[in-house]
Amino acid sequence: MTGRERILAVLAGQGADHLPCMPITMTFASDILGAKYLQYVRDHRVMVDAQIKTAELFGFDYVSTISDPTREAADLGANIHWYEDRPPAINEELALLADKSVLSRLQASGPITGRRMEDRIRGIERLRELCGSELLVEGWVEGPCAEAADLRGINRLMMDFSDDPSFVHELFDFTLATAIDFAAAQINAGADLIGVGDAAASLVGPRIYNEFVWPWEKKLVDSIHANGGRVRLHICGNTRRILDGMGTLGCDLVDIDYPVPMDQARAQTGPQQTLAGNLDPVRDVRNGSPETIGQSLAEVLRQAGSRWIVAAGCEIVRDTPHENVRAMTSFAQSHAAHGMIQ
């Protein structure tokens, strides 16, 4: 099987020759190529070369265009801190929507503008061209809650949930529309899977998640499916309190970060949900050894049962020893992926 075939089979609940391996690599991949991270996030050709070289070197089953959370916000006019060799960041003090009234005047930015969103789209086109059907190609969008936090500022948004819920609904409508258009353009460019990064959602409890976040995430998931794509939900952090909701979104793949026990994630998302993760990228992967990584993955597999993909809970840290990353691939390649037991 090719890497692409392997991932798609597991997502569909079918058997595969072995478990897929698809850890998130960003700064790690940039370092593999020998490029500064500013080049990686601003030039899709650098990102593509880094992703392909990393996938080939470590035997991954996919390549990804995830790079940073500021692409949509930058194109909308947000103030961004740029760094030579680490990810760009939102300037929260000068958040684009620090003044809520700006939202009524904010013009949605389409994905084809020659700026950062289009750069990701061009990266997907090139990855599809170079990888063919060998590797799965992953696109990425910011989820409604995460993008709202980028535009409004995370602290202001958390207050808005109680102080001005109607504004939050309006803001989420805006961020949802941006995500839908961006995801559709990436699918048209050749993305097999769209990652939805909604990290800010891990900071809210079940009531706020169910009222404010889940309905907009659900609309995004359904839109991606309607456009012929698949969905990978990635919410960093401790999502124990919102697992039930995450499991009912209909995502093809849900990442489980290390603060969440995998057996709890399996119990709350159900046997039909394909899961990925959930090693601690620092403690287990960077600071571990090939032996301990294999032991940790074996325990996660025991808890996850079927429909699981090898990955860390979040991004592979850039200074992770190469032999530790190879240990993840070795584990995946030595364990069959069984189909669902009916």
The other form holds:
Amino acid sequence: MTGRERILAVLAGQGADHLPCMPITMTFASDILGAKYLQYVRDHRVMVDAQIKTAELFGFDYVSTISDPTREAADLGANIHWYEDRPPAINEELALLADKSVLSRLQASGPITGRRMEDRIRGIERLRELCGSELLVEGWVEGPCAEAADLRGINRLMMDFSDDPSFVHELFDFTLATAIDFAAAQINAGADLIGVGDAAASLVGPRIYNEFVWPWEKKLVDSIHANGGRVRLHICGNTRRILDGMGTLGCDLVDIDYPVPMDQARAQTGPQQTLAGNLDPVRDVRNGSPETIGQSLAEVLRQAGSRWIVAAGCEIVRDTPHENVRAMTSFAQSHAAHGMIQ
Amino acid sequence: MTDSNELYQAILTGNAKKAHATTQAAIEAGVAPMDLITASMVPAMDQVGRLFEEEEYFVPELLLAGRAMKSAMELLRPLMVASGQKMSARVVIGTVKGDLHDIGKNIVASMLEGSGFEVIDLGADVSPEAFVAAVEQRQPQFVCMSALLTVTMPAMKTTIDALMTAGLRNRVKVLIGGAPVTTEYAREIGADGYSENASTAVGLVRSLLAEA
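Form predicted on its own already given; the form predicted together with the partner chain follows:
Below is the entire complex, every chain and molecule, led by the chain shown above.
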């Protein structure tokens, strides 16, 4: 099986020759290529080369265009801080929607902008061209809650839920429309799977998640499916109290981060949900050893069952020893996708 | 005491307007500022921390409670300064250089303030030099640093080194926190403590203060 076939089989609930391995790599991949991260996030050709080189070196089953949270916000006019060798960040003090009234005048940005969103789309086209059907190609969008936090400032958004619910609804309508268009363009460019990064949602409890976040995430998931894509939901952080909702979105793949016990994730999302995760990127993967990583993954497999993909809870951090990353692939390659040791 | 209970409830429910009005009424009725802090504010923020630990409260509720607490503190602080009363300890806090993530740091700052500590919040992207200057000028007992990114964590060590170079390291306890930070890392860089969340950060400061 190719990596792409392997992942698609597991997402469909079918068996595969071995477990897929899909760790998120960004700065780690940039370092593998020897590029500065500023080049990686601003030039899709650098990102593509880094992703392919990293996938080949470690035997990953996929390549991804995840890079940083600011692609959509930058194209919408947000103030972005650039760093030579780190992910760009948004300055909350100067947030685009620090003044709520700006929302009514904010122009939606289509994805073909000649700027940061289009750069990702071009990256997907090139990855599809170079990887053919060997590796799964993943696109990425900011989820409605995460993008709202990017535009409004996360501190403000967290209080807006209580202070001004109707504004939050309007804001989420706006960020949802941006995500739907961006995802559709990435599917058209050849993405097999769209990662929806909605990390800000891990900061809220079930009441706010169910009222404000879930309905908009659901619309995004349904739209991606209607456009022929698949969905990987990535809400890193402690999602224990919102897992029930996450499990009913209909996502093809749900990432589980390390604060959530995998057996709890399995119990709450049900036996049909394909899960990925959930090693601690720092404590388990970077600070561990190949032996401890193998042991930890065996325990995650025991808890997750067969519909599971090997990954850390979030990004592989850049100074992770290479043998530790290889230990993840080795584990995946030595275990059949139905969960039985070969 | 009715006033105390009202302020307690206002903070617990994140009602800033009510917290402000209740505090104003209590002051006019002659309640001592420190009594309001010890009888209402500290217990309320303790309860907020407990509810967070129990996953009944989440970040929005912490921020709302913090804002309510601050609206009361705005009225109390000038009175305490005027009467020469001091908080139990002074804390300088900031997100380290190169890191703009401040929500965790903001929550720790408000939990500490609501727990009776004087908090000097330096904001985000704080250089080692700015931490050193704040320690020199404000003479805190604690320096708290936050980082969300593995790539900005080394700035914690740089800041500790800068405090040592300036001859200030022994004057303060240095505490660190943030998603990628670990107890081992705190030990490795010579920090005095690590806390996983805002609630335990308050407990850590209290226990170190008790040891001092």
